[in-house]
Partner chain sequence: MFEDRRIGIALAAPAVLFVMLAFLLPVGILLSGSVTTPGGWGISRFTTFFAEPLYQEVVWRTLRLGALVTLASAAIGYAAALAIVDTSPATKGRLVGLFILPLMISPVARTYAWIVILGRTGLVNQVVTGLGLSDEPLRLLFTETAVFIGLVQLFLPLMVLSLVSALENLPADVVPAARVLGANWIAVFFRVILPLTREGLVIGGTLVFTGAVTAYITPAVLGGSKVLMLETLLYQRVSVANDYVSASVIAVILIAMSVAANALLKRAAAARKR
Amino acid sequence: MRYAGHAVLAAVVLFLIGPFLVIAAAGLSAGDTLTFPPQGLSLKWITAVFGMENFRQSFVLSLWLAVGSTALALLFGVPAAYGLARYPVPGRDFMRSIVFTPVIVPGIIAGLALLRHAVIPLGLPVTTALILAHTVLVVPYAVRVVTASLEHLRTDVEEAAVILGATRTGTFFRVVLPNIRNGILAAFILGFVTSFNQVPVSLFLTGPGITTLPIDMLASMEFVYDPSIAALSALLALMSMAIVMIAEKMLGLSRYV
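For the sequence I just pasted, show me its structure by itself in the form predicted in complex with the partner chain.
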């Protein structure tokens, strides 16, 4: 029974992780077409990816988008999480569910709706539209994770600060913020990853010339048959792995997922 269980587990892990190994191997191919097993090993395609102008541009955009929208989402999300966690706000559950709707509505609908009924009528530039869409998408994560870490901080600690002479604002920055720092960092990482990997929301909002990395990759798949996308995929997987491992070491990210 036990061995059967472990055999199944090994198979499942292989099913989950195996494809990454395959893609890493394919990305390390020395040949010019995408095959597996690869025709000899080399770093040729890995270095080639860094030289591809379109990927470089979309990577930079994705990076800024992820950082910017997550930062914005935290600016909205941290005060909201704090206000809803601490004060007897009327209709608190209703407000929370409004903030969480972007998780429930499929991203492609959000992107299309934003394009048709905000971006086009208001004449918003592509980058603004992307920032708006990604911020909306990350706000729920920010609120959820920060709320969870606020629950670990007793409210009488804040009352103690006020009685010792701190203002409300002073209390927030001197007492609350240092104690929810890990939660905010975790929210930032989750938000970053969510935005960086996002496809459906951005699908309608990007255009030729201005596009995010995952969408650029999707588009390139139709006409690129060399191992460059495999190499890029492997690099992205490696980047995520590094982020997750650092985050897990520093904050125990798995508590917030």
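By rigid core we mean the largest C-alpha set that fits within 1.5 Å across both forms. Here the structure is a predicted model, which is why all the values come from computation and not from measurement. Residue numbers count along the first chain shown, from 1. Compared with the form predicted alone:
Next block, the form predicted alone, ref. the form predicted in complex with the partner chain:
The following holds one chain only.
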């Protein structure tokens, strides 16, 4: 029975990482077309993607967008999480459900709704629409992770600070925030990865000359069939895995999600 369990576990792990291994191997191909198994091994496509101007520009935009939208999501999400965790707000369970709606609703529907009822009527610039949309998508993760962090913080610590003369606002900034710092950092990392790799919503909101890296990669695959996309995909997957692994090692990310 033990060996059967090990075999099932190995099969599940292979099923999960198999696509990544295929893409990584295709990105290391020495040939000029995207094939698997690869036609020899080479790093030429790994180095080639760093010289592609369109990918560099879209990478910078995706990076800026992920940092900006996650920061805005935390700006709204941390106070919201504190209010939901510490105060008996009327309809608290319903409000939590509303906050997590962007996670439940399919991204294609959310992107189309934002385009039709926010971007077009208001005439928002593409970059503004993108950062607002990504902020909406990341807020649920910020609220969820920060709420989990607040649940590990005893309320009597805050009450002690108030009894000693601190105001509620001062207690929040001097006592609460320092104690949930790891949770906030974990929320930032999770939100960053979510925003950076977002496709469905960005697909509706990007415009000519302004596109995120995942959308740029998707568009390039329609015209280019070399291993550069596979090489770039492998690099992005490694980057995301490294960020999550470092967060787990330093912050214990699994405690908050």
